[in-house]
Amino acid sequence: MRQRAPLVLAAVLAMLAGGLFWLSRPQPLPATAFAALAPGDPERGEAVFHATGCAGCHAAPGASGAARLVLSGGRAFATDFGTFRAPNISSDVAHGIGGWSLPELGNALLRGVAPDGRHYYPAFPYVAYARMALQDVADLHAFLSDLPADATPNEGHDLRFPFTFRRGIGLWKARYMDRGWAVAGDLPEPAARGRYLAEALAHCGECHTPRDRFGGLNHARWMAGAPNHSGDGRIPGITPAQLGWDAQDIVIYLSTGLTPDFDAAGGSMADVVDNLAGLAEAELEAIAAYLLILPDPRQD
């Protein structure tokens, strides 16, 4: 019996390792996911581009006007897990995503899976984008394909062990990647549209919601505020009880960056305002309607 014990233990460990390997596998979209869609519309894709905030991470720091459409990447984002660097997502074939098909972009946005099959790190907010409508992905693909190419090479991330082990991201996804709504249930319009814009496209919860020690969002404190990833102060809570603004205050802030007390958006929020200012006023009103029905966060 004692001679068999090591063999049994080895078999159990092998089964456990195999199970973890299976659970951590990349899970791309079905091959036919985009087959029945209408062709991507770059005009509609421009609105998706503004809502998703691509330029906020992938354009050069301080870029304005047409320069915000040059998505050369390179911005560094310091976190507790190390420093992530935004990649080049311009239409350059060699260094950007100019050679990507629609399914490849869809897998990146909705599943966090790269064209070569690797997991993307969730510093790329695919946990939010996973709620995107497939047609919006197609329209965004059409718009991105028309943007300028830039040949800036990508820089690698600078992460601590064991976060350099990408396969482990598959286990993180199994725990934290939920494609359901953070504010569940049927919502009236325009709050339902605002939920889609805020939770899926604009990924507001990625900054305004606190995280646990593994980087997963604490949904019990949805939009309740969180430490600033840069280490400078806190990201404020934006629930109605914390914000104290009405719908018009929110729309003005999202379109101009000006608060009711004449302060101005700064830091990464200035980029968010630059992005959202490109949306129709009705879209900003929908976001305001959604924010105004957020529940009070649970107190820990």
Given for the second form:
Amino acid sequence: MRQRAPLVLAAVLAMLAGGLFWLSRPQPLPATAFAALAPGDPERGEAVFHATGCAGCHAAPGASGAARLVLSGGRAFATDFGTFRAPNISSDVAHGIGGWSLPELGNALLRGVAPDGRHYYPAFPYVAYARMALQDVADLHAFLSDLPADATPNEGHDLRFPFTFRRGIGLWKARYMDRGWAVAGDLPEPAARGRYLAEALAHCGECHTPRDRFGGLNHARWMAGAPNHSGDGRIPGITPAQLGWDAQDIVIYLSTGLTPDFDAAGGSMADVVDNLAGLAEAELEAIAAYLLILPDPRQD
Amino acid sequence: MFPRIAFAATLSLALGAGAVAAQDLADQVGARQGQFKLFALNLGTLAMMGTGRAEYDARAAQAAADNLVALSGLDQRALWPAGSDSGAIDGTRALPAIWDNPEDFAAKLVALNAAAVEMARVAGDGADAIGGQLRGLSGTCSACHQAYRAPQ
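Same protein, different state: after the form predicted alone, show the form predicted together with its partner chain.
Next comes the full complex, this chain leading.
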């Protein structure tokens, strides 16, 4: 009995390691998932592009106007884990993603998995995009293919040990991904459409929801406000109890950046407004309807 | 326009002025926040008309736009002493980056001034004309807040 203890321990450890290895494996979608879709429509894809805000991270820092369609990458994000740099996702075949198939793009966005099977870091907000409709991904793919190519090489990230190991992200994903809607249940329209826009595409929660110490979103305090990880100050809570705005106030803010006091949106929200200003008014009304049914975070 | 050049030079001067005791900065911080509140009130008059939430009033619209031109042309010499950033004192959202990039900060105020001049040109032409210039104008506010103002 006594002599066997180390063996048992070794076996348990091996099983644990195997389990962790299994848990942390990349889980791409099968290519068949994309087979039944209608061919991507670049015009619809443009609206998806604006709502998802790819340009905010993948256009060159400080780019405005037409330059926001050149997705040369390079924007840096300082975090507790190190500095991430958004890669080139222009249509350049060598330096961008010009050669990527729809399933390859789909697996990056919906599963956080690269074409070679590696995990992406969740600084790329695939935790939100995981809820995207496949047809929206197909339309986005068509739109991205039409954007200009740019040959800027990727700089890579600057991360602290042990965050340099991508395999570990698999465990993080097992814990924090695939949680369905943050605001669960059947919602009436237009709030249901608003939930899709806010939770799957525009990833409002990535900034407005606080995180635990491993960087996972705290669903119990959904949209309740969070420290500003890109600098000073706090990102405000936007539940109705905290915001106190009506639907029209929200639509005007998302389309013009102006608050009911006529202050103008700043910080990282300025980019979001730039993106959302390109959407149809009915889409912004849907987001407003969704914000107005968010639970009160003070009641728990 | 001379205030533009003066402003850029001024911030550089203020940078060299050395930190003053924190309690001495409350007046400057209060004054610049008051200045921004005046921006917001005048922009509000235009935004209400431009989005159809208030009836169009040509004189009120013109006055608001002219105010914005005047306010955004004010000499900023007294308002931005070194050491009055959000990293150094409480009660301000002005980011230290302002003092690292005084020319760019000044250029953002110049951009507001240019957009206000555009607004003043069309403010007498009706609510639609104002609505058409609104995003261009408020976009210059946001562009500066994006780079130089912390969230709450």
